[in-house]
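Just one chain is shown here, as structure tokens, and it is the form predicted alone.
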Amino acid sequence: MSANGQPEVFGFFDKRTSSIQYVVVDPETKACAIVDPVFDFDEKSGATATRNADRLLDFVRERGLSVAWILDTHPHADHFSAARYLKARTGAPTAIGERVVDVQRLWKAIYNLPDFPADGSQWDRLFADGDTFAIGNLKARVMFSPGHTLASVTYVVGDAAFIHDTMFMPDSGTARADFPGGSAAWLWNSIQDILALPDETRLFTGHDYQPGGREPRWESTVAEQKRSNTHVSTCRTEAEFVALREGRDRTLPMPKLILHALQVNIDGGRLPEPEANGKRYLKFPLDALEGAAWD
């Protein structure tokens, strides 16, 4: 294990989604793997872009490094993946956790696709809990982490844990799960099981929605979260959690890309295919979820 497990992190923040994109580099090979990248759409104009991607393959390539997985650690509601692409341009196998057909076939009846295929296929291994792999001489470790979405993973390289959306920065608190699939109490354990691992393991979200309009921050540690993350440090119990979640999640409108970026996430960051006028078209259900802001 090289370095002493410790890997080097270096996280990109995307403004428009709030989305912090993840390489995670092993200092004695330059392997690396990506973690979470976006890919870059504007709902009002219905234009995309590579930006995002880009400036990841640009770190890599200044820094010589090679990429060993493209990893997503669930199904994002708020962006695109660019997992797709970046395969494209790495030829780097990508990777989510097994639960995604889980997923698929939820979101599969919502868009009415009946073709589509949920079994996982999109991706080029799913990792089960418990599963290990490497990234260069690092091992890293997979843990099932459901609550947020019934197939959200972490993972655990060395002394770093990507946590997702299970929590975010303490004075931010935890994630919504109220997404299709999603649980309160799935979200309790998975974060439980988050904070057994040792006090120093450093914690990175995928989120940073910058509180009171600080700078953003995406890295904290265990003990950081034990101590003084707004929702986990003030509820002693499942139930107190899930009563907290649940009236937080209540007032909260669905984020604006759900229906957009779904379609193309269970597809393993595949744009839909060009129609015979060459334009690519997302297919968008009226009224097929609760929460509309309407005031």
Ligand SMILES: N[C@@H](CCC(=O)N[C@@H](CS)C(=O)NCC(=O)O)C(=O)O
The other form holds:
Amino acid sequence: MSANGQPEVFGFFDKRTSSIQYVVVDPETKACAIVDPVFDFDEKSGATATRNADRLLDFVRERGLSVAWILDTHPHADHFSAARYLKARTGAPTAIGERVVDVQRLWKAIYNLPDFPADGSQWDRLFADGDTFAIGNLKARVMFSPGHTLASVTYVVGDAAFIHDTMFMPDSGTARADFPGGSAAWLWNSIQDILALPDETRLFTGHDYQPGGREPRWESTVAEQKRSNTHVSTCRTEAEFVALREGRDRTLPMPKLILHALQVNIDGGRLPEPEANGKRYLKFPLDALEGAAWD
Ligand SMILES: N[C@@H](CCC(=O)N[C@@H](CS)C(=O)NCC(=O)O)C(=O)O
Ligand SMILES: [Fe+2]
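Got the form predicted alone; any chance of the form predicted together with this ligand too?
Below is the entire complex, every chain and molecule, led by the chain shown above.
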């Protein structure tokens, strides 16, 4: 779908992490932004791969697009970001919300990384709330939408909004808000900001967990979410939503890659430097995320 001055949006579903990665295209200039690219990792073997990111690069090449931005909506807790890899391959600048520094500070303490620079210098640009930027002739705007994480942002590009882990598809409700620095109350307020966009705004979500085993889906509208989001349309007040969200969060085990992913993602998607033997190693705190449900 594309109309004058509006982006063409292509979603790429990663079945292993139920993530949706986006290529957001200005049809006039063929400039594009890549949103939330996945760098593949298999925790059982420790293997990494670039299948998802290379699929995005193939798409960009086949369509003759030029990558203007590599964007993350938040530091992901369930997969590695491919931002660093894609920057190396395309030269495009990377960006994320400026409150990522608070997330860095939080996880720097959890991982005990005294020398880690928690200053956001790992990205080319840190967006403040309300910042605008261009994708070719398209104007993009940054809306802070904390709750799932402290640093979460929504990118509004023309009539499209990349709402990541705030609301999922209407039949699967909302994202969890129980990671370090998360807040169900903030999530509720961020969702209200998204629902204040025009009813016909196309909303693109960050994950689809395929309730009932249906086919993956990732596009809805503000009107659809208002009408039928299972967590939002059923709650009249912030307090009702917080009770629902926190109740559900108490039942959810941590994402299986949270401790793998955050140490890479607070570093802008950079893998740890190889040690003297040429191999890279991850670091895991024990008993750092107390109170989480077990499988
Ligand atoms: N089972 C998945 C869960 C991932 C997860 O917790 N995803 C977050 C978004 S990063 C979420 O909001 N999940 C909502 C839910 O599982 O209901 C995993 O282990 O990776
Ligand atoms: Fe997330």
